[in-house]
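First, one chain by itself in structure tokens, the form predicted alone.
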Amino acid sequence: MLPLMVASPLLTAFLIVLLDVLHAGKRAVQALFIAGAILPIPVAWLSGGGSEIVGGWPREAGIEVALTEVNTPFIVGELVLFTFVSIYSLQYFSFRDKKTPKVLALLLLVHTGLLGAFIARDFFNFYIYMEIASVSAFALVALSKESSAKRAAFKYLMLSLLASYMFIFSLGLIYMETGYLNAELASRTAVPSRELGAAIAIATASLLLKAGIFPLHSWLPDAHSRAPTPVSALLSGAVVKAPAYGMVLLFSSLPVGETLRTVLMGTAVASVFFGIGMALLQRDAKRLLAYHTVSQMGYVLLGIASLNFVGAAYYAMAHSIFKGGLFLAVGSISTKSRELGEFGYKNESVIAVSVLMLSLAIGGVSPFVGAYAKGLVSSGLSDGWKLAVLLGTIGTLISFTKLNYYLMRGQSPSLLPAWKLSSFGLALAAFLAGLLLGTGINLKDALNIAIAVISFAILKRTGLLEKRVRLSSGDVGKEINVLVAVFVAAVVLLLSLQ
């Protein structure tokens, strides 16, 4: 019954286009997407967890798909964004333009690519469908009408090329020298190797570029922000777990070093801090927030490194459902121009509680789903480690409330319901989810936002918020250039090291 999940989404996608050669009615392409939308939360439901072999075949010759403690969270974060990314798209795509049947096609497309990494069990059926969602992602990126996106979807296209080339060059490794491709049995004929130890740091190195994670994320901040605002909260809030569930697979199932895992965390804690320092000099709201991809998915990746995969698990879901509805939210209102302190939510209540909602969220405040999460991810670490999460957490607090700052004195046009709906819904969820996971009030969190909003106001003084930063070139060949030399130092770092 898992394979449906990935079939139902699949199927409507082609029937789309099939209604869109034959010119059928708005109404039915509006209703074969939603039903692809949400016709895998029942059967997700109704499956009942547990692996499974499509097809019946022995475990060796078949592929095996399955739901587990680790797995549950990713799709669970997937399924709930995708549903109201789903409401928000119906009225952010007009009818009028000739590609919107074909862009609802492209999301459903994401939406099987993601549920079929989510739910593989072997190593190059993840890769397939990976890539099935990132190819379809770097078409709705070049589709956006923003200024830069082809060229942001095209320097998104050449990275991720090139750590896929890579990814299944280091998947060929891994069946030389294990026989299998299942990570379940792959595990038990793993011998540390060289070979194995390269395949480890090459498929490595090329899935924290493809999860955009400090130093290999320059292709994230261009591509997220430029992106179309359903498409953005989508990529920010599901496309990059897809690559970090394929680290939870890797490392879960072959021997990696202790000293890679050591410089992954120190890896994961740069991200952190650096997309915070970078999010608090943007003056671009969108972009403001794709930084903070780059700063939460360090939090995964210390989750990862730190063998603490349900940790990982369940950040990634809290980050794919408050990230997503920040995207949504900011993106609603900032429609006729991005720059912070140029519009805001003062006139639209429900978009100001979400984003306040959604902003403690990010922040890890009780009780809402991201201080469960990070409350798991700190269980696994020493207290130097767990120090950095606390200062990361304070770092994104006054980051949001720069953002709030600038929101709460601006004005935004009129909002459709379904993007009101959508950004609360979001909001609402972290923080059911939340209090559904016996997330309870920590009254310290009220010193952490004190700390932030203190911190926020003297930097503010110092004009340093006010400062413009931007690492780019212009030249998208030469930018790729670089991406590419500081990737291939990555790999050979990482070989180095195993």
Contents of the next structure:
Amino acid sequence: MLPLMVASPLLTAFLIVLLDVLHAGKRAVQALFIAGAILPIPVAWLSGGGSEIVGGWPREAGIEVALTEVNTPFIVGELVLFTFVSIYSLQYFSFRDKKTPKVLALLLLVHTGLLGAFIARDFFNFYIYMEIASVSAFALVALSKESSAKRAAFKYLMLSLLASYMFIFSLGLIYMETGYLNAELASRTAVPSRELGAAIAIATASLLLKAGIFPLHSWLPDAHSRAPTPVSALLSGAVVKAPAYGMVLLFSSLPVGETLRTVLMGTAVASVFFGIGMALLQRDAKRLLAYHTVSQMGYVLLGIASLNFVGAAYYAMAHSIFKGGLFLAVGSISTKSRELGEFGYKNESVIAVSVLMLSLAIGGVSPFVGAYAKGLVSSGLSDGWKLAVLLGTIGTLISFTKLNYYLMRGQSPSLLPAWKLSSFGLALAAFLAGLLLGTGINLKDALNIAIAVISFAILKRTGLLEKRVRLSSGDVGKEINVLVAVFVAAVVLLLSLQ
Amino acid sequence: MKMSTVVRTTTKMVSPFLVTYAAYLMLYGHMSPGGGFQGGVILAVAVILLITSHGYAKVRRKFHFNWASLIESSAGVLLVLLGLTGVAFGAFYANFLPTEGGIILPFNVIVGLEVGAAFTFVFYILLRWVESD
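Return the structure block for the form predicted together with its partner chain; the form predicted alone was the one displayed.
To see the whole picture, the full complex is given below, headed by that same chain.
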């Protein structure tokens, strides 16, 4: 039953393209789109977990898919996010544009790719589905009407494909060394050797790039902020989680050196603080959220590098829900201008409530899902790292105080009901998930919020937040060259550590 | 863009053979070297050869843009349906045909059509930018 979870959105995606060629009506396409978005949920429910080999082949020859303790949170986060994104997209992409059915088909392909990657227990199958998701994502970013979107998509395409080629090369090495591509079978025959070490280092570096971790993040803020709003939500919420799951697969089955893991934890903390620092300096609302993705992916990496896979998985789920919701909510009020201070939620109470709830969730305030996930990630860490998590939480809260400070004062044009519904739905999901997972109310969070508000007031006084940071130069080719050089340096560094 | 008579005559003669070869690769892919993807690519090459020698406008009258699109998307649907039929026999993509090679034969044919149509489709779209004859 499990492969059907992936097959249903794939079938509807092809059917939408077929209907588009036959000039079918708008209603049929919309119905199919919703069906493709929703169908995996009952299928996942009915299949009831466990592992399965596609086509009934023996395990050595076939492709294993499974619902385990580790990948279920990833899948739940993706399904919740995509359901609301699909409701949002129906009113976002108007059928006056001839491309709309193709956009909907591409969204379903992203859905297919992510689900396929998350249920994979096999390195190669994981790679294929991650690529389906990212190739569709390149096209979706490029479809945005904004002038700089094509550049952002090009940068994303070049870097992401380079990382993919390095990743498939390292999969070849893993296959050569262990004789299997199945994660569990490979773990049985894996013995530490130079070749396997090199393969792990290259694979880790390329997945770090695809997950947008500092210092390999630079494609991310452009691509995630220039894309159409529902696509931004999907990219930040779910597409960057696929490489994170790849790292879980890799680290759970192959021998990863102690030094490499410590360095990765350091990178994760650097990513957390770099993301927050850059977010504080942004004046573009969606770019601010995109930098927070860099920061939040740091927590996921912290969980993975400390071999706390369940914590990382729950953090990924929590991040899917709240970051997706934030992008939808902020994106829908910033249709005219994205400059902070020029728009806001003063006249839209539903959006105001959602943004506030989601800001608390991303700041790890109980009883939202963020608090549960943060507790789970930091439970496996020693004291020094726990302090970093706490400081990161306060930094995130400062940045979201800034966002809400500006949003509180501006007005926005009237919104479509589906936009409000999906933003509020995700805010509610963040709250309910927190309650279901049993997050109690922690009074220390009030202290965190107080510190954050005071720090924000001080920072505002000093005038540091008014500065504008522009890092991009004119030439996209040069930018790509620099980023590739950084990537090569990262590969070499990890190779020498492993 | 139109090439000399020699080139046009040669491509006209070669193209049918390429289509035959593509069909052979698809139909015997499960027993000999070959398969759907290779067959599909050669199928597309047959059309692309004609386009480069005779020009886009002339070929488009015979092989419509929409046909390529139609074949491509319906082959995609068929591919998933083939897997779904397997569910009735026990598992997704279960081998339910008792013939030699089982479902690999229909699978190869569908993949061939998908790849051939998709490559033609991509070439048509790229040519829109290059020439407008």
